[in-house]
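Just the one chain here, laid out as structure tokens, in the form predicted on its own.
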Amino acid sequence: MSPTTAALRAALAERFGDTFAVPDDLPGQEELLRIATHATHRAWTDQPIAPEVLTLLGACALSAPSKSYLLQADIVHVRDPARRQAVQALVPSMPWMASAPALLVFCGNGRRFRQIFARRGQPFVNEHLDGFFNPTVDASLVMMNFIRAAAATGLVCCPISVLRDQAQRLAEILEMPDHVFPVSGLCVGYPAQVRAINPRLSLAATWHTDRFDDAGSDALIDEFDRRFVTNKEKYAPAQATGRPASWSDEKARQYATPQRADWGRFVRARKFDLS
């Protein structure tokens, strides 16, 4: 077994708590290993990112698939210091954003396609929820493509979805017109440290064959909770209060408080019809 094959099997086992068959002669294992060991970073070195590299990564990201070739994703590179400071001020709970060499905002763009109809004097007849959903998916694919492209060059990233808590103010700072909306921010930089692999639910919970089946969901979540706690105990310092909380306990606490209840109102104000 090659070292890369062994490393890939070990990474997947740590991630999912299961054993995976990896053919020794399977091509592309270096890229698969990079994906399997992905981690979100919130600390960077002070090494700047060359502007041409950032633009190159943007071009690679925007090469992602697009629903019906409608091209409904845009990236805003927040470079001006005053604008960037204003964006960062929207999320005071994340002061580490300020040290990231680059801050991007990935946007869904339903405006460009509507402009095509307006220029032709034609009514836009697809004004419904799908008209919002499609650019959201396009922007998400572009952001994931950027993260993968960045990893190939040694860069690391951290998505900032909490920017949507202040979506109206963010849209004002970045001068987004109607039918353009933020999907997520993204901090980019060179890693200051190595991050451990965070576990995921087993494939028994998330990989389905022929039909969706969550009959064993409770047991699979319990199994994941145990691995989650073990992982925390392995990589985090001991807590004075005892064992770390489980994943399901953490998420239940997090979402016990309403979040982004005004998101629908913001999207409708962008002139999207969500019916």
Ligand SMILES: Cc1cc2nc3c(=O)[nH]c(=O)nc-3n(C[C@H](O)[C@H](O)[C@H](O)COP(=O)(O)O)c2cc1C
The other form holds:
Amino acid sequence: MSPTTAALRAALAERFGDTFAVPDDLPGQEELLRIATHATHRAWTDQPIAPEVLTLLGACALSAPSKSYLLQADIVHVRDPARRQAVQALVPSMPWMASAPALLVFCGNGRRFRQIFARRGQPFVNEHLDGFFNPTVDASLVMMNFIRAAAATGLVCCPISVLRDQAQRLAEILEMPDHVFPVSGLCVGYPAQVRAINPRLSLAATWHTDRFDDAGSDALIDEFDRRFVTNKEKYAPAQATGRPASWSDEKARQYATPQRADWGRFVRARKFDLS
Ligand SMILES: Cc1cc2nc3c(=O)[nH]c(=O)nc-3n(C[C@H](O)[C@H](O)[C@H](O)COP(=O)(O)O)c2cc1C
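Now that the form predicted on its own has been shown, please provide the structure of the form predicted together with the named molecule.
Let us now look at the entire complex, which starts with that chain.
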């Protein structure tokens, strides 16, 4: 077995607590290994990212598929120090963002198409929820493509949806017009540390064949909770003060208070009709 095949099998076993067959001669394993070992990073070295590399990654990211070829995703690179500082001030809970060599904001753009219709004097007849959902999906795919392209060059990222807690202020700082909205920020830089793989729910819970079936959900979540705790104990034993909380405990606590309940109001104020 090649070292890449072995590493891919090991990464997926760690991620899912299961073994996956990897044919030795399967092409593309270097890329699969990068995907399988994905980790979000929140600390970066101070090595800057060459501007041409950042632009190159942007171009690769924007090569993503686009719903109906409507091209409804844009990226704002927050380069100006004053604006960057203003954005940073929106998220005092995440001071580590400030040290990221680059901050991008991935946006859904429902404006371009409306402009095309206006120029033609044609009524825009797609004022409904789908008109908001499609740019959201496009922007998400572009951000994921950016993360993958960045990983191929040795860069690591952290998506920042917490920026949307202050969506209106963010839109003002970045001068986003109506029908343009932030989907997520993204910190980018060279990694300052090695990060462990965070486990995922097993495929028995998330991969369905022919029909959606979550009949065994409780047991599968319990199984994931056990792996989650074991993984935490393995990688952060020094910080362990008693047994770490399980994934469902952690998430039930995290979501026990309403989060971003005003998002709908913000989106409607951007002139999207969500009916
Ligand atoms: C859309 C999106 C938004 C996110 N927003 C934040 C954020 O605001 N702050 C943060 O620290 N991590 C954020 N993350 C990172 C997740 O917390 C991370 O992906 C998750 O904990 C799993 O860890 P992993 O990516 O290392 O496997 C975000 C991830 C996604 C996909």
